[in-house]
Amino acid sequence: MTRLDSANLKPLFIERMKELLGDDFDNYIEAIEREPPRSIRCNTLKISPSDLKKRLEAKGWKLSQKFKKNPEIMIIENELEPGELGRSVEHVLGYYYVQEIASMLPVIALNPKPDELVLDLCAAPGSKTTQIASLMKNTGTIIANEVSLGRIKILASNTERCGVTNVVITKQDGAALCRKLKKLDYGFDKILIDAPCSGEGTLRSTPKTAIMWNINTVRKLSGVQKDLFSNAFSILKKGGEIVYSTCTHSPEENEGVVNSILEEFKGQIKIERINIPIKSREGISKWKEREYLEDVKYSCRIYPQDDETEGFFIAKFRKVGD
């Protein structure tokens, strides 16, 4: 795997970084510097984590199993071949997705029970998905929406490996989606918004980040953002739950969406307190020139150099009012 070169990150983004960290700034510089750990996520759809890791391990793999509330999540700790973790037997039958330990949270946040009506709303490539499935073991429905035709070939692929068979696929706008369902007067139970963004956390994984960032995408994406929330908000029952996420550090597409998002459905929403089973951050109350709302604070920041993995964000709300 290529390593990240801190040296190509662009100025405005480390002044931003600063900001954000203080003194915490070099420990996040080492940590992104580092391989992140390779992680998988048993599919429980198709075998119990305790088989799946007495066959890995009979191949010669290392696994830790470090989180005892979420044995499907577990670390290769050993050098492996090339490609052979894509390649392998298990994978190719589903037994596990490649999926790296902060990508697993959202899902975790979101709590999906059986026989529910959930909404994935940016579905692709289909992790999310597949985790979601898993909770509800392949009972009530899932909608795994996606906009482009070439990803959802690959989101329709990897449910199928994994065995998904609650899922229909749709393919629009998701904001767009769900006006057309709110015609329809569907009521979710439960709505992922693992939502496209500026990518800042995933430098560890991807470098290229580093150079394809630029400001203006970031201010950009948070109206997106916004008014994905807005719409699946309307199609949300009384009582149900949203779980809002970006692979991003950047305030705007975080704090300052959900600070908006409170501001908008004031007397309907009221945001939880997430529990994962890793570090994580309570949501920054001020950025730049603005304040957010106290209950801001409930969202999570997750950061590279303080459990080992990705960058990420999560929040949570549930309904409380039409």
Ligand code: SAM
The other form holds:
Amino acid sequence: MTRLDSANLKPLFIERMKELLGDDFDNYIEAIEREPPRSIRCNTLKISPSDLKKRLEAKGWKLSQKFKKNPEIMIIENELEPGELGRSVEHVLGYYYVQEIASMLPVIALNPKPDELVLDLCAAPGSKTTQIASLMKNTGTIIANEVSLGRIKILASNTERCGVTNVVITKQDGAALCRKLKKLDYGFDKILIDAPCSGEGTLRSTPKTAIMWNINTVRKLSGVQKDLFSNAFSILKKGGEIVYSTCTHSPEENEGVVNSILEEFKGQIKIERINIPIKSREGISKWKEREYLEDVKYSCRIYPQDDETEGFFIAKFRKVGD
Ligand code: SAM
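In place of the form predicted on its own, the structure of the form predicted in complex with this ligand is requested.
Now the complete complex, all chains and molecules, led by this one.
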């Protein structure tokens, strides 16, 4: 795996991360320069975590399960050949999904249940759709939407490989899809918005993000994210829950979006505290000239230096009024 060279980070990105992290900035840089741990998620639709572990250990792999309540999350402790994780028979059979630990947390926070109606608004390549299907035990219905045709193909092949049978795949702009579903009077139990973002949290595994990063993308995406969220909120049933997540650190795409949604839907929305099995930090209370509403702090920031994961942001909401 190519490692990140922090010399490739742009000066404005460094300035912003220093502002976010203060004295912790050097720890952050050290963490993103380290190779990330490799993790897989057992696909419980096809095999139990204990059977998968036995099978993989029989091949000589060393696996650890760090989270008692989530035995499906496994870390590969030994060296593997390049590409071995994706080439193994167990992967081809859909017994596991190669997924970074932080990326598993939004679905753990969403906690989808059997028989629910769930919308996964930005779904490709399907890590979280397949995880949702596992938790729903292939019951109920998931609408998994994605705007990019190329990525839809990967989403479809991953859901098929993992034996998911409760999914309907749609190809639409997420906001437009929600407007159409609203006319049909749908009320979703749960919605996941794993939004398109500037990807700052993935620098560790995708170093080229450092070269592609620019502030205009951050600003443009924050508009897209707010639009996706407002439209999704209108098709959530009363009492239903939305998880908003990104794999980026920039406040404009995170607390900025959360703050604007809490303002737009005042009286109808409540942000919820979340329980995730790794160390996380509260949402920040201000950025540049903007002060955020107090409840924004119930969002979770996940930094690579805290628990050896990638960077993520997760916030969970409940619809309390129409
Ligand atoms: N949830 C996915 C997973 O866990 O595998 C990852 C989603 S990725 C962070 C964001 C996705 O949103 C990308 O596949 C991107 O093509 C898609 N996207 C971008 N703009 C969109 C839009 N307006 N509506 C729906 N999807 C969009």
